[in-house]
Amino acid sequence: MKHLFTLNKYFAKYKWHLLLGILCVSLSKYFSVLVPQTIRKALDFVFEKVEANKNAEVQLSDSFLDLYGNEIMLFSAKLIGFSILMGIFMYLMRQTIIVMSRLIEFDLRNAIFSKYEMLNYQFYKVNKTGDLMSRITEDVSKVRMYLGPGLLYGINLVSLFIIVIFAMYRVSPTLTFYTLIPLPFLSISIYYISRIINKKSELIQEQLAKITTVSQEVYSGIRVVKSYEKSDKFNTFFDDQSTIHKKKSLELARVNALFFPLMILLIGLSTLLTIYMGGVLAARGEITPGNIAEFVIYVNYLTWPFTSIGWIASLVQQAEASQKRINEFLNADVEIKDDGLESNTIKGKIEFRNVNFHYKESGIKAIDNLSFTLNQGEKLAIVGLTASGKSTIAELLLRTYDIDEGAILIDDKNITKHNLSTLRRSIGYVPQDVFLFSDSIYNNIGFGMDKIDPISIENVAKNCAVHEDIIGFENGYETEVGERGVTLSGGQKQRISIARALIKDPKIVILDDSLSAVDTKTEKKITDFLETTLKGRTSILITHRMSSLTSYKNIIVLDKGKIIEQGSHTELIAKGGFYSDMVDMQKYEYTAL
């Protein structure tokens, strides 16, 4: 149990939840075990009353009750307010407890889910969506399973038996002692068995982590699926999966199903030694039939909390294994740190000093020696061919990653000491990959903003040539875009993109490719707007696009994380290196078609 140990953070948060429990748990075994002594003592009763009437020779007739009722009736009033006070207490018990539990399991889901935050960009390249989701849904269910049924359980066995037992030897330790013979063997049997349960519980939450996954991406590509016919391929592809997860299921079915009659019958066997031990002894005088009744009731009593010890164990080895799973992302370490830094304001002026960056999960070097110094207020295009490093020039302004060498300064101060939220704060980004939320376009625009102001949203939609498109649309700026904004064309997708980012009134600007999807005549449209906004502000053009570069003095030209080229427009046209002779493919290109 030793992942299930991180959990004793949250018992101590919660500790008046888990004392009042436990006392609620020991009180309602108290009185459930003043109910055998009640019913003991009123056979007991019986019999002696019968045994001295028949020593008298008094004929037994109904003047029993006249002459016994009251005292019959008072046992009956007591068994029924012990188990009034019992029902109380299990109900008590189950609001500490499972309330317990379901305060814990939301903790934890926010504490994996503010992890999953914190953690960079790498970590989402190794790990799959599918993988990340099982672990906060289907494994803290797993663990709370165990912090709620599992723990009252638990304990309510554990109380039972301190309670039970010292009741049962009070009455007689020879009895108790062949009452108990099988309980060793049951403890030896979930010993083993659990052991088989916990290595089973975590090959099943695996296998189930990659259906998740296989879900999400179908869910996600679905226009990729049906476009190339592969729905069928995908089917079985998930019924094979799913074939495992039930082959597994059914393994660890047939290890319960041979555990709990095993339970069954020796907890029987329990019932059968009372009976005729108790006879014996009630034989030699030693106890009374009433006892015989008592120790019956108390076997009972065992038969649930004992045979639920192995689901209790089940529970246990689960919730371990869903823990261990949740302790490797907990645990992962946090590469992007930002140490409390103070925030301070971000004027724009940008530097790269000898960078020199590789992606660990590919260990491809992406950036390679690059330098260049960009001023306040001033604006860079970068070009290239494809993995040629631009996208990684913005990611690592973002600090989405840390270089490896050399050093990035923002305002002469090195990246790394300014305010992490302040520095991303500042930046407006339009990544290649445009991502939209699935909820309203308003709500899209305005997401980088702590209060949206509906003027400002529209007049940076129509600087950004989208709010024709929008109010074009049934329910307007109010329109639902749905998963990662699957109802609107690429270009609607990349001008509101653009526009999400120069709401915030951002200090430097990164567009990267962002005006690939859009026609000549809007690109047009929005570079003008960006001409006049972009005023004052450091801006960065990462694009393929020459035709849009004209106006541009500073330009550089990266091959495989290289500057290899570095100057205005008309300057690298007139060099007739690398990048004239990518001006005059696209002018071939667009003359071909």
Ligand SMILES: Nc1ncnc2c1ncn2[C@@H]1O[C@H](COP(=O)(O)OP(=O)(O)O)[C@@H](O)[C@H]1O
Contents of the next structure:
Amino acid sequence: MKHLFTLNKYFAKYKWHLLLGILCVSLSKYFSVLVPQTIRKALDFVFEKVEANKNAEVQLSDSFLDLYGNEIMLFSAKLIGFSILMGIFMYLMRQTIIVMSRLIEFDLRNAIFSKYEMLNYQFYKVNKTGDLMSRITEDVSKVRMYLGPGLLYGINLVSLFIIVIFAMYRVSPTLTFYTLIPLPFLSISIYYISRIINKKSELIQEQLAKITTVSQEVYSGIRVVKSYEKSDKFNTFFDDQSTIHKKKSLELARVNALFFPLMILLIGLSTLLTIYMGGVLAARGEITPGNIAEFVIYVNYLTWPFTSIGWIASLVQQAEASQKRINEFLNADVEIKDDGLESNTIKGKIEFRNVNFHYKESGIKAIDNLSFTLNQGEKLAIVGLTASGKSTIAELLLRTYDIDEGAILIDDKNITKHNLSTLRRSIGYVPQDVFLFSDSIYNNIGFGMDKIDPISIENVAKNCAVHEDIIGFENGYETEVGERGVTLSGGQKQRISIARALIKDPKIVILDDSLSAVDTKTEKKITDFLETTLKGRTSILITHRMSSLTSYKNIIVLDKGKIIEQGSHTELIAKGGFYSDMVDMQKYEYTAL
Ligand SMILES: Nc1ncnc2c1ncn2[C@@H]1O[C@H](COP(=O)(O)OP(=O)(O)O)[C@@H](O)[C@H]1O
Ligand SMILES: [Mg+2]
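What about the form predicted together with the ligand, after the form predicted alone?
Full assembly next; the chain just shown is listed first.
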């Protein structure tokens, strides 16, 4: 239970819900016990009168109602009254405890979500998206089952047990003993059956997850699947997996079918024993016939809670396992923290001072003793072969990762001493692999903004040379993109994500190979815009295309995380090294086209 104890703080938070809930459960049980007692009194009353009638000279059967109608009406009114009171408190117990469980579920889900947002990139590399999703959905739901129904039936069981046993004991300890004998067997067998049911359901869930994963993959990669003519292979696979799913589901259905008959059998045995023993005791005059009827109702009251012991036990077990998984993530280290630093405005000077960095997950040393300075408003181009560490520089500036050695300074202050969200808000970053949300183009461009207006969206789209494309779509800016929307070309996606970065009016702009799918003319238009409108911003352009760098005075050539050449375009050409070789190669490629 140790993992579920972490939820105690929520119980403390909602203690009034909980306490009121317990009160309502007890009151509801109290009134429910008054029902069989009233029935017993009514029956005994009737028996008594009938008995008296037998010896009477005048037969009373016809005038029975006339004589005793008022008493019988009173019994009925009591029965109805107690039942209504019981119902009202039952309603209130749900309103308190189930509501509490929903409130805690809400809190818990939010706690997990905000934790997810704080966790760094590495965490997302190690943990699969499906796993993250299932912890915030399924696991939270399982914990909710413990907090709501689990707790409710638990309290229900305890209070009912105390109240009913007390009432039974007062009538006859012997009969109480006999009535209770079969109940533990009921609990134990239900516990075992529900364990089997749970195990089988889990297997079915796993099988379903397998089918879902494969289907998802096939649908996302449908073009590749179709072009490689692999539909048949997936069909067979799907068929096989579905057959396994069907077999397991049928097994579950068989066990489930056993559940109710077994329950009814055990309840029947209990009732039988009560009637038999009750009869014996009534014959001896120890109890009245009305007591037998009262006990039969008690047995029926107790069977469901006793059945639910097994069910509650397995609920608690599952919730414990789920909460363990949730705690694993809730207690995961947040490596990059804000430490509650005050936010200050960032001007945009960047300095790398002997920076070393390696990726923990692959052990690759991506940045090797790297130093460079970029004053506010200056532009820098970074070129180099793939895997030379260009994108890593961008990630380090955004503090997706923290460096091993050296220092990164922003405005002459260590990057770790800047407020993290201010830092990230000040950087307009266009990552290498563009990602657009399944939303309208309008919202995709305005993503980073608290407030957006159509005019600035349109302006930025114009400057990023994508406005014409957008108004060419049927729904214009309201066009849905992403999974369910229109398919955009690579270049269109790139320009939309540049617009998304630039609309923030960032102090620092980083374009990571963001123009690779755009033709040279459009590229020129965008870089011109960066130069004129974004004057005064510090910009880093990571690119493969040297032809766009002719005006650059500061170019870094990277190789294995080290600077191998640095200078202006003309200087580097004159030097005749790696850079000029690359320029030559690209010229050749273009003329060859
Ligand atoms: N998230 C990551 N985890 C592990 N290794 C990585 C990760 N990202 C990049 N690398 C490695 O770091 C090196 C530099 O990568 P990167 O900065 O992306 O290069 P570039 O952008 O120049 O192509 C490469 O060897 C790459 O495999
Ligand atoms: Mg890269």
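Superpose the two forms; the largest set of C-alphas matching within 1.5 Å is the rigid core. Positions refer to the first chain, counted from 1. Quick caveat: nothing in here was measured; it's all calculated off a predicted structure.
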*Would the C-alpha of Gly278 be classed as shifted by 2 Å or more between the two forms after rigid-core alignment?*
yes
CA of Val33, rigid core aligned, shift of 2 Å or more between the two forms:
yes
